[in-house]
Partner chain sequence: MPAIMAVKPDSARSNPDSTPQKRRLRSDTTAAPDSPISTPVKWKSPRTCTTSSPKTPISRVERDCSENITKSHKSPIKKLSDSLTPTKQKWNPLDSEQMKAVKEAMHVSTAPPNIVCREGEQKRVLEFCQACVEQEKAGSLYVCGCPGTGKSLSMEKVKQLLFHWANEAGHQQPNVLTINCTSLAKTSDIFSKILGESQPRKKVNGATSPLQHLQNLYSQKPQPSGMKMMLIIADELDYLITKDRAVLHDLFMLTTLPFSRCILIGIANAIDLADRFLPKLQSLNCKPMVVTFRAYSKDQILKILYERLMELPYTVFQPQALELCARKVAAASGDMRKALCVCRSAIEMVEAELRESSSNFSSSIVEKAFLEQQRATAPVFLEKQEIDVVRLDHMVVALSKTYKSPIVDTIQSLPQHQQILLCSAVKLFRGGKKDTNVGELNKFYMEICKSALIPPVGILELSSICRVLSDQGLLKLGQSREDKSKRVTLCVDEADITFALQGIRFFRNCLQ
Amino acid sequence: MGRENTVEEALNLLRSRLCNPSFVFKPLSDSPDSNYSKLKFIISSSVTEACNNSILLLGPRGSGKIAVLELVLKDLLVEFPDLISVIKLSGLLHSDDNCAFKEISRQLCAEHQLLFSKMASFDDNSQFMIAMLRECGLAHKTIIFVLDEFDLFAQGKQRVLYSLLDAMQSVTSQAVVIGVSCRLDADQLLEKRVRSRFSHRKLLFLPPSKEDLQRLLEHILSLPVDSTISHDYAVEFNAKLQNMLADEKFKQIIITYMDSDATVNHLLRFLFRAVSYMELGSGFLSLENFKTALSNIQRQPKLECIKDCSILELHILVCMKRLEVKEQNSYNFNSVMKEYKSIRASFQISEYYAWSICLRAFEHLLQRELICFTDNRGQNQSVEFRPVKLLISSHELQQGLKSYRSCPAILFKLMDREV
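Can you show how this chain looks by itself in the form predicted alone?
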């Protein structure tokens, strides 16, 4: 019972880590060349030197822009607790000028314990923001504006961006504007009057390198040896983990998965699923956990369709594949039936289907889009005379046959046999 509790505790710890961006991105923040270090330097120097700054964080969704920013702000709020005020806006919610200024005023009032008026006009909120920037500047307090989905603020008249950046031109104000966007050309969307007031600092967030990926996996999946989790269990768990991380098969699984989307968020979703497959009985992560996660998370609609096919439909698919191997590039239903008849004679298959049943199965494959007509010409022709082609590869068909319950052994022979 004690063993099971230890394993469950370890499992819960790993899951909680995967849901905690601050923990995940910590190892990527150690290097002085990391975006964390660069961003922290820019903001902290703005605070200590009482200057204004603006910067863009650019990169694909899921690359860690917001996570790294939150990590930096968390550290700076500890380092300068009375010198920083953070205002957060999202282009999805506040791209409208009136809405944006109202939200800025609301957050400033909440931050400085002032009474917020919902009835204040656009000009009132705009003047209030400028006045607060001046007051905070005189008090040597920096206001950090975080504009998520920055490109959405760059639409329309860009009054919010202009007002913010223009107010920062005053020597009495002290602020930092941080734009976050997945559009790499976000700064090119700015009007000339706005661009002239922007600092043109940009940080690009890229997918993790192989070295970063290895560090991430070790950091996230290794158990602490000095926690409430059994020391001996943690040591054994980490040793088995190191062996698995060095396995070429494991590396291939990670490469296969990351090929579709190399962002950290994408990796975390995959790891969470793999960790959830860890067996409580063994108490250790295995290669099978990651194989299962990979097979379940990848969409394979064609394989799902093959699983729902009838035996006759499988025969038709195999016959079409054999015709393609024979380099018979153009074939139709009649050609497929001729091949099927040849197979029945060669392998003495006792099953017999009427021509009309075979045609119905053929049409069913067309509906499921496992096969299709090669062109739209001849639409007035009967189905059995129109040229068709397969929409699945040999590998997909082979995998479909393997996953098919009670698949006739003859079909495997036909796929493996050289024709």
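We call the rigid core the largest set of C-alpha positions that still match within 1.5 Å between the two forms. Residue numbers count along the first chain shown, from 1. Everything quoted here is computed from the prediction, not taken from an experiment. Compared with the form predicted together with its partner chain:
Once both forms are fitted on their core, a CA shift of 2 Å or more is seen for residue 384 between the two forms. In this overlay on the rigid core, residue 13 has a C-alpha that sits less than 2 Å away from its partner position between the two forms. Remark: with the core as the superposition reference, the CA shift of residue 326 between the two forms reaches 2 Å or more.
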Second form
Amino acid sequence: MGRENTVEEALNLLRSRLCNPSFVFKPLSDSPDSNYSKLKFIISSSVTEACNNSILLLGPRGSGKIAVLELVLKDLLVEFPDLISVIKLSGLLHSDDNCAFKEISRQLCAEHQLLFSKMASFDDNSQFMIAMLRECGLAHKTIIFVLDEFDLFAQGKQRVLYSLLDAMQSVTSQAVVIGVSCRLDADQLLEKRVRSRFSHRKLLFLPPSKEDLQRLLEHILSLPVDSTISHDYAVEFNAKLQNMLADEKFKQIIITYMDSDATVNHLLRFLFRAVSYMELGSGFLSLENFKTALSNIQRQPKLECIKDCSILELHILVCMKRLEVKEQNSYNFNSVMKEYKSIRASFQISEYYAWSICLRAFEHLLQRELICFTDNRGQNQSVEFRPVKLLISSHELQQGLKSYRSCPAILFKLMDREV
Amino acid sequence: MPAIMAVKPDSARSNPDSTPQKRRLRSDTTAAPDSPISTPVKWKSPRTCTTSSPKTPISRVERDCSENITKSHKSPIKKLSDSLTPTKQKWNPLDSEQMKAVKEAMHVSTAPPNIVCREGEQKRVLEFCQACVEQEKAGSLYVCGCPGTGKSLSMEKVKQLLFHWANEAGHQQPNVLTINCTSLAKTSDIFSKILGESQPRKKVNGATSPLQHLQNLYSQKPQPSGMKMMLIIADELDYLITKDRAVLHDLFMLTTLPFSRCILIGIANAIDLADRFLPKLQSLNCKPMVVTFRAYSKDQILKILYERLMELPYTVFQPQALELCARKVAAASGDMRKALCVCRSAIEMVEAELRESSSNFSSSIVEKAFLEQQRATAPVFLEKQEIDVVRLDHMVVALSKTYKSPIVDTIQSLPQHQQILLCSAVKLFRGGKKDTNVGELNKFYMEICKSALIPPVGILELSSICRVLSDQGLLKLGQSREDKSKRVTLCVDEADITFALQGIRFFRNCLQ
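Having seen the form predicted alone, could you now give me the structure of the form predicted together with its partner chain?
Starting with the chain above, the whole complex follows.
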């Protein structure tokens, strides 16, 4: 009983870690070369020297841009408690300049405990923002603007960006503008006058290297030795984990998984699944967990559909494929049946299925969405006459046939033949 | 590729002291003040510049850089550095006060006390305003140029000079309204602002719009007490362009009314704004005068940088480093903000190097001290390498960070399947096709995977890879109900992809 509780506790701990981005990105931020330290240096030097600055964080989705930024801001708020205020805008919500200025004013009011009026006009809001920038400049307080989805701000007339960056050109204001975007050419999207005011600083968030990946896995999956979880269990767990991490097969699984998408977020989703497959009986992570997780994530639904088909349905699919190869633009159930009959004749297949059974198989395929009607108009026509098309490619069909439990060889022959 | 702007010849280039009226071919205005008629100077194309080119050695003199150094044949840089060396001490980058002072001097928002390299343009604008104020006539002027060429800065200076002159010459000081057109909620608000400035105490009658009010005001004979002239500086004028171009037109028409009192200076980036959007003014023969602010040349940038550094009592930059920076920026865009940014970036390189060396130094000195203790010999004083100037290598790194695109780096760090997909897109589009759909791309992708004996990913995974690449701006995905028929276009140059992937033999062979 006690053992199970411990295991469950460990499982909960691991799962909560995987959902907490600030925990995950801690080890990646320790080296002085990392994006965390670069960003921290830039912002802290702007704060201490009271000068304006702007920077872009670029990288694919899920590579940890906002997570690292949050870490940096948290640390800076601890280091300089009264010198920083943070305003957050999102390109999805605030790309229109009215909304943007309203939101800036609202956040400034909330931060400095002023009353915000929803009736304020666009002019009032922009005047307020400029006045606040000046006041904060006099009080040596830096305002950090975080613009999420920066490329969406660059649509239209870019007034928000221009006003923010123009305000930073004057000596009286102290502001740092941090743009976060997944588009690499985000600064090419800016108008030339906005780009001229925006400094060229960019921080690229690249996928982690192999060593970083190894460190990350160790950091996330190792249980803490001196916490509420029992000491012996944690030590044993960590030892088994180390063995597994050094195993070549495990490395191969990770590499195969990360070959399609190398961002940290993608990896976290995989780890979450693998950890959830951990057996509560043994209480340790094993290679099998990761293999199961991999096969579950890399599912191909259409192939699984084909595995569930009957032989007749496979025949119908292969006939449709042949009709496509013969470059018949549209075909319906009747033409498929004709093709099937000709195949039976030429290859002397013994099985005979009645018309109604074939129609039933055809309808099954329609329901499973392996084939579909090409037009939506002929609702009144019966199923036999409406034109249909395949929803799976020939490659998928071939793979499905290969993995079918007892596929008749005739189907392979039919697929390979041109006519 | 950023091309150097081919603009109308700036008259100040060859002869800074006169304003050759004859050469104003395009936009000339009779409302312009009668400036002294000068001898027409031979028109020199801006491209065939005999006095300076990007490859000019420093020793050549650049005439339009400064009026002071026209007589000497010594290069301005050499002369400045001569004047610098006797009084300058060494810069100590570890001193935070000094570092702060340097960074402030190099910041874009610090306005330098005297603005160099724009004297000619300022003079023309000032003379125009002076003539308007003297004759109490209205006029309009259009200032254009690339971003970062000192337009707004120069207009501020002209404003101060005008006040100064008006005081001395005994004229009434004009009212000034400086407005940035991006801050207007509606384009027609500019008229209410002008009205507010010219008649601050009168309440506006609700029946007439501000524009009509102004038009009435300027069409009637003014009272004997006379109204003051009003100087309107409208920055970022192209924000006033609406579909029917009414606001811009009305604004400039205000200066043509018989009793108008405004001097309008519009600032924008487009050279031909006046021609394109104000054609009707041509027929009335009152087109605004155009002053073009050309992009800075290498020597101008160098001069401005030295001007900023002159206030500091120590040398911060190696002269070669500054020259490299000026060359690069002048060749790229001639934008002064960029040059200042690059210089600040180079200073940060020095800071980073200091931090690194100090951490190495402190760790190595601890090691050494420990070893010394062990050996019990006299302690050796470690020579720390002095970094007291921003060197050429710092500048090189700063420039490469500014002008490098992140695309090559990103492509090199993409996971394998994404790189294969980009490769297959390149091969597909080589045949001359401009766009394709995901299904076609899938076929090519699977062929390449087969040739490399890599198991391909399924169509679902492939469409999510396409989406990830389109999020990053490498591909462009169209809209469609079905995944397979979404249109795909390549947004990155083929050469970039080939260059990025050349390190991997498989891709090299594939893309041949």
